[in-house]
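A lone chain, given as structure tokens: the form predicted alone.
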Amino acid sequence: MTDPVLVIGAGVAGMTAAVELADNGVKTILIDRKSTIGGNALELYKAFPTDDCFYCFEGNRWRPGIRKCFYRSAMVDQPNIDLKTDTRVKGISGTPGKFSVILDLGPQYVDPKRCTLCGLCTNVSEAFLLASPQCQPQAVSYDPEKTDDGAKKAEDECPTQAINLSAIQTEETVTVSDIVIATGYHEMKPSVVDEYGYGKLPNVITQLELAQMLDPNGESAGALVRPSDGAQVKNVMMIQCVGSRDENYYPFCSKICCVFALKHANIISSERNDSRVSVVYMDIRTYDQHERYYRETRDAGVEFVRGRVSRVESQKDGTLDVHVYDSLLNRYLKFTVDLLVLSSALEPPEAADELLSSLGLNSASGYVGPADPISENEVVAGEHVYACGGALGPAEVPESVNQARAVVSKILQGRK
């Protein structure tokens, strides 16, 4: 086969699959809905189980400097990868091994090959933003909804003429031999779960928002502060299984939420010595080697309360009174905290149902299901169609990498 492989989603799994296919001589089209690749992991600060910066997870073992930011050179220098950001799948037709895919390419307001990160545009207009100092492609992005007088000035004065505010949406049809679905997952925004006050009380946030707060590159430069007034956080409470294991929202366990929470509790306990952490849980599920997070957080003094939150009340000083039913003590307790962190369900990405339907794939609670549920080939979603990482359900970084490599192995075997 000479047709390229299409990889949908440029998170951990998608990038790994694309790099390893490309390094094996397979032309690969890698697309992502966002202007910056990296997926959820771009915002995780530290990635378990190693607690490294996400960019330092193990990449292609053949590439020099394999553990440090492996994908940077791959995305920029690997001629077999055609990276398309701000791109969505509009339609899929054809037959397995000869798919015809219509790609919807968003306007390219900033040419990443010309952008030198000189800072001129971000200094004169709020419509331009560098998503992260480590983002790929290394270029600013433009939000037309935030356009202002400075945007035109930035376009006119850009020294490399990288900005085109008149850019339009286009379409492109590609023929591919195989499709790899690596669309990941989203964190549920729990505004519909009334008892927690998310979206109404500023000091109620999610685990992903906490990760962004703890990140030294984030808005608060890593300081643990209350969103309402910027005051230092002394007491943090985390609530597990918000929206997951719940018939009203998502009946399944999101698998890695407990480890997310314990990782953050560990970071706060060890790096923010003035802050106390408590965790309200139904069951702590630290599978595999992640039991160490539970042991370490207990040793660090993190308080665990088995029960459920009944209500959250905001006080005039910005603190929150959290009423919890403790099922072990069989009584109600009240905690006063500065920050309430919700471990929300991890849900399938937008348009997942449409993609599954267009390819005739099985659904597993909204995620991609294996073509043969009885076999152990979970990455095989259909004939010449594969899935890996969060597209199969919530997954940690090493698991996503291993699944991506399994997909690459299947594709290479099919090309012999």
Contents of the next structure:
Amino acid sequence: MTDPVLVIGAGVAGMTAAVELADNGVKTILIDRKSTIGGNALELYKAFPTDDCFYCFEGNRWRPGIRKCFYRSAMVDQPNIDLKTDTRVKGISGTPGKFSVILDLGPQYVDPKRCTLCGLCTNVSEAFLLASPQCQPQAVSYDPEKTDDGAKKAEDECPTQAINLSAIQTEETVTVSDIVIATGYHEMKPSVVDEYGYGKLPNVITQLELAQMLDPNGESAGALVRPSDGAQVKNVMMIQCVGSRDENYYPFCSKICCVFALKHANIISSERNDSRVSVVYMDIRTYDQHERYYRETRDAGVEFVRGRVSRVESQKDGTLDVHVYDSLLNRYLKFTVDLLVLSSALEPPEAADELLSSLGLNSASGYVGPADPISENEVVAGEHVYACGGALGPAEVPESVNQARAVVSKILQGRK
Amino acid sequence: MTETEEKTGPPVTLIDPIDMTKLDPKFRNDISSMPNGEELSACFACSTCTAACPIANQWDYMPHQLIRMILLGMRDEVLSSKEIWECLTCFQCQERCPQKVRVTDIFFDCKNLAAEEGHVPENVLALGKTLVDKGQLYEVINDWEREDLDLEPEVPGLSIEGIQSILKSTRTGKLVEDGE
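I've shown you the form predicted alone. Could you give me the structure of the form predicted in complex with its partner chain?
All chains and molecules follow, beginning with the one already shown.
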């Protein structure tokens, strides 16, 4: 009996790897530190390059049923996948091919197999939250830090008795043959780049925060409003390369932020008619097939200003005055905007360092580096250790899927 | 973050930025709705046009900057610029543009708009007046040159009356009249 494979991180890459391994008869343990799987892609609203909801990721496309079910049928019904949410890696020992991994399983306050998303608990208590109607597993999540009087009532009255507020953290040790690192990336909170006022001025946000604002399932139901006072946003400015390509923060190009800025600019100018978008950039880097986003955005009337921001000033009426140096015109421009969106650097996720050192892997600016930098096997991080998707550096959905499949192919070859 | 009421104004600088709210955001639509302006918004400011231009080093605004100014809505600056009139119309910018922006033709559109608003430089108006008055820009006055070449004194087939009357009854005539 062969040991299962451990996939760390249930984002696009991790889910694809898990589904395809499971479909090939390999037992797979898929863990995620959050209670809802999906990773960064869950928060993208529309994912490029297809502008679909990302749930229809490639590995699931052939599955029968309606689109949302492609995804659910794999994660929940595929018997070879053992999905563990709220779970972190505590320690790794053993030898390649026979790793012993200690998993820290968070308290399971809500049993996803019982939760029916009836909404009773979210109505009586602030501590319960439905992350997204499409969340997986299909269950509400409970935040003990927000607990209130209603929480107990929810536990008592839950029609399916899915809630257990006295659940405790547990530990489990698993033996696995291979480890797949699919821990993704994290969007830097750019408060350190203080000229933009992020963290001080409420109307300065990041691209991922904008994506959530644009999402019809989000708090504002897709309306573009100022965080400071809820007023309708008429003018949006985006600033590229905030913390990326900057030796003071992250020297590398975050690669996908140009395309998501353009995607958002497109959505705003084509679906939010009264809003005007300006993009301040150094270079627009639409790699691979994505040049069309740039072209479409220009056609849609989005204003591109090559240059950098001199300063951002908050005005009494809630707008921001942004002074920009236009390097093509060699002039300074003053814009008045409602929302300033920073395309912030994509950094390695928290605890990436620990994982790298506990497995003795190479680091590539904090992301997982290939075991052999000269070979073309970028997904091979070590002996029986693989990485795919954002864990290797900022990556788009199709790229994450391709890398996940490469990992699966390597593991299957190793088992022959 | 200070708790006091004291207002600290923005830092003093010598920079006097162009206030975007004072510009005309419709200007780009005015130009792109003209026959040559279809691809205007495709410009990504690579400055190939400026690289191709044989005289741009004499200008305050380079060709790519003029297109930027149109896109930003700097209507007055573009329509009163000397550059659109000094363009040699060699079409090299338009030939080379990687996004098929009809740069030279867009400058023609700008000249037409400028003329409608009365922004025609003196020297161009003077040329127009010469055309309306004389039906030609270059009169043959040194008869001896033709004589030396054994040519008859009059240029054969030269008809200036037709030209004169067409120009007089079209916009050139009107511009010259208004200019006087």
